[in-house]
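As structure tokens, one chain now follows by itself in the form predicted on its own.
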Amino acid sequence: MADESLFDFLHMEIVSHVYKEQQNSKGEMDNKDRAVCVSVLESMGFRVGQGLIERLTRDSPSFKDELDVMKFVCKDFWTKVFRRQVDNLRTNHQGTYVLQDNKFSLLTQLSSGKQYLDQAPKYLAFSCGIVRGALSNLGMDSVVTAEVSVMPSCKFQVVIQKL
């Protein structure tokens, strides 16, 4: 229980710090500055995701295919990182996956409903990076985006880049 709170608070402070640093250097923030903050948070998450998946798959057998990797991410990896499994995994069998979490742990502290909907993207950038970093270490280059229509429900869209 304490570990969960520590991670939640650390995440909120990291987001706050990145945004304050950008604002202190520029004064007023515009869309370009916000994009820089999102990029910084996403790259931090990328590195964390790489390290976590390396540790979690150390004793696992190799995966058969792309869908097998995504199932592992949705069940085992998601549980270790966000303390619950993904509620729903959908795919078009052409490299696009949608992971839905109806009680995403990093958004439950903010609000329920639509009150802070405009603040949600900055709290999702790190998580998108974690997923992208994990998939990268499993040999899958991807683009991960997140969308929120009602908090704390969140949909992550993963598009696998074909070489």
Given for the second form:
Amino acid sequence: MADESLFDFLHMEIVSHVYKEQQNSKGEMDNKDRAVCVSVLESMGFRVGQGLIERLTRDSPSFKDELDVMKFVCKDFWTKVFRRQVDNLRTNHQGTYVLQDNKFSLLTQLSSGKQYLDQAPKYLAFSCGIVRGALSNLGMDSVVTAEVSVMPSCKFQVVIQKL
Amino acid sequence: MAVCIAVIAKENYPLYIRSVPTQNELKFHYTVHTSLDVVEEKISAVGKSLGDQRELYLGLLYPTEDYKMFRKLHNSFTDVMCNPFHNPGDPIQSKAFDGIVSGMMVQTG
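The structure above corresponds to the form predicted on its own; please give the structure of the form predicted in complex with the partner chain next.
Below is the entire complex, every chain and molecule, led by the chain shown above.
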């Protein structure tokens, strides 16, 4: 079904557009510019995550605890957004969770090994924002980062901020 | 039919509040604030129980026909959240939301 590719293509263009915009105003990119691009993408994802979670949890009962929320994110939420479930969820039971997806849908078209590994973070910023936005509207402030060692497998680290 | 409808953000300030203007509005605003305490009580009670009582709608006062009303309100709130021009945390300014709320208020005059 072509509709699965719609978002993949749009996302690729969004990333490319944000980086091009930043480059046009300077000429060459330094680390600060790269950080700006990543945070623009992440904040877009944040707003999208907020709206998405309101829609997806409309009919679900309230969650018992943090772990319940994370399990929902790994199963139902990930299925609706990335078309598969998270493969592995680990936690230290003290607010840190690691979600491992071995075939992350936004990375599958890039490569299936170590090629383009340095470009991967650009394509993960938006998704980190989606997760952070979703958690935020469920009442949990968090910091979400992602790392890749072998494409298309990636790990999202969620650290819940306690007051 | 409602006499007063309010949507409260998680930081405890009102995103949207509207009441039938004939009566004492201040009294309604006060009731809204005190009902927040009841909501909090119910939520903490749910957390302690074994998880079977998992209602979204906590059914505060008259839980019979109000389910439909709450559902309509929740659905239109979800629509407002999905509007890209709405910033979460801002007061709700959507005309569509206003329309739904007027439909639920007591008809006077």
